Amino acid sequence: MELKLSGLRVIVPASTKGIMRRVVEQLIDEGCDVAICSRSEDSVARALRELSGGRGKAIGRACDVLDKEDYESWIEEMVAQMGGVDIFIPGVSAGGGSDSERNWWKNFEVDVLSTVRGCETVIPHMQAGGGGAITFITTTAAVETFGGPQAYNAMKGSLLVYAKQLSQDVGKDKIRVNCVSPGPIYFEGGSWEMLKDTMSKWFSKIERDHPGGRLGTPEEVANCIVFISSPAASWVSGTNLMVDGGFTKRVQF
């Protein structure tokens, strides 16, 4: 299948590791030029020096998503430099957690208040360049219980309902809104990791409850992710694309 990404200009940000850093490898690998941060000078200029060389072009800076004013200017900034912005994938997570109302802080302000700044500084350029693509990364954790009630859960729930009411607004404008919820994903120096480690019991528990006995890779789901994002799935907007192997037992209609 031909993705047709070949000279897009993709804005990832928080994208120097993990899934979102896959995406980038396989962006790059389709041709298109693809912006990236992280809040580390040294993050950014490692990525940058591993990423060149590919089909598409890398380019970036270090940025807090936190940082209304810094985030603002980092898109703006991205946007000038590739002449445009044809695709946005805001990933940024504050991650999970229930010990304290901080938790609740900090995943609105990054998960949430990131990705509306993100579009509406993404939108205009859209707009004016006659169309785009923009997906969000949320999780199963928001459309069944899973873990405890906890802010992660929760505030990634809201951003399925902005990106479908988005969606909505946007689509006169050629401008597609999507999600990709992951299930579980293991990878080194992720939070599943982590948790291996720390609640060894419960993630051996995930793993047999789990349809395929294992958990996902961030490619399987960076795959989803590049696929929705570019113009071979032209006709998709307003979903919310599930990638867990089967783990989730909801039945989607």
Ligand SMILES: NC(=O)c1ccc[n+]([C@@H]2O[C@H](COP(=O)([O-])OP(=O)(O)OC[C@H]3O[C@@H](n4cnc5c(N)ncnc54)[C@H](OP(=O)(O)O)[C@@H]3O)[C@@H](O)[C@H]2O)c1
The other form holds:
Amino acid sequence: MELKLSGLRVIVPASTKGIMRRVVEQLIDEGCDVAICSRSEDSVARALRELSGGRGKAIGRACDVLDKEDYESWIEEMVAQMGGVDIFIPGVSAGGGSDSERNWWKNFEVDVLSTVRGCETVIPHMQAGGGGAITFITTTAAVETFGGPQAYNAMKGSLLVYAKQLSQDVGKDKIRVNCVSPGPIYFEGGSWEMLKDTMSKWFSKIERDHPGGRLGTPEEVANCIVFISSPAASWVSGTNLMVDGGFTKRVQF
Ligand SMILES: NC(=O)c1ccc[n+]([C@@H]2O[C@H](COP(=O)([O-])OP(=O)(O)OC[C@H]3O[C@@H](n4cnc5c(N)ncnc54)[C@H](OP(=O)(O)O)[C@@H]3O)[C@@H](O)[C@H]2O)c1
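Next block: the form predicted together with the ligand, after the form predicted alone:
Next comes the full complex, and the chain you just saw is listed first.
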């Protein structure tokens, strides 16, 4: 299958490690130019070094998506440097936790508000360029009870609603909007590696709850994010693609 990604310009915030880093690597292999950021200058510099020399080019600088002005400036700078934007993949999160109000504000500002600000900044460029694709990264915990009632699950759930309704609004501009919802994903330095060490019994239960007896990998999620964001998925919009190896138990109508 030809993904038709070569030469496209992609913005992937919060992408120096984990799932989003693997997305960036795959896009560069496909010949895209990709803009990256994270809060740490060192991590961005290291990532840019490691990503250099591929089919596509990586650009970026440190930026905290929490800082409205700097985040919007970063997007504008990246669009200017790439000469436009075809794909936007906001997959940033403040993570889980249940210490009440602090988590609710953090997840609202990082997961939701930065995504909304990002969309409002990139959409005029996509409209001017004749179209594009936006893919949010949500979670299986937004659609099935997991880890207790917490801001992470509810705020990610609100992104599903926003994505669907945004897709209706910008479809006329040839912009597609979708979500990809991963289940638990294991990688070195990720949250599930930490949980394996600190809550080993629970970790083993989560492994057993997967029909395949293991957690997913960044590669398995990135494959789906890259496909749904690519022109090969031109007739997919307003959907939520679960990528969880069968971890969720509901019937998905
Ligand atoms: N891992 C899983 O099991 C899983 C499951 C379902 C959904 N997801 C979702 O998938 C996405 C990626 O998760 P992940 O586990 O792969 O990521 P991760 O390991 O938490 O990595 C997060 C990346 O985002 C950057 N970042 C964090 N906060 C930022 C901020 N405020 N501004 C700019 N950059 C920021 C980090 O770099 P710095 O620390 O240097 O800023 C890092 O590069 C998230 O939306 C997550 O909710 C993950």
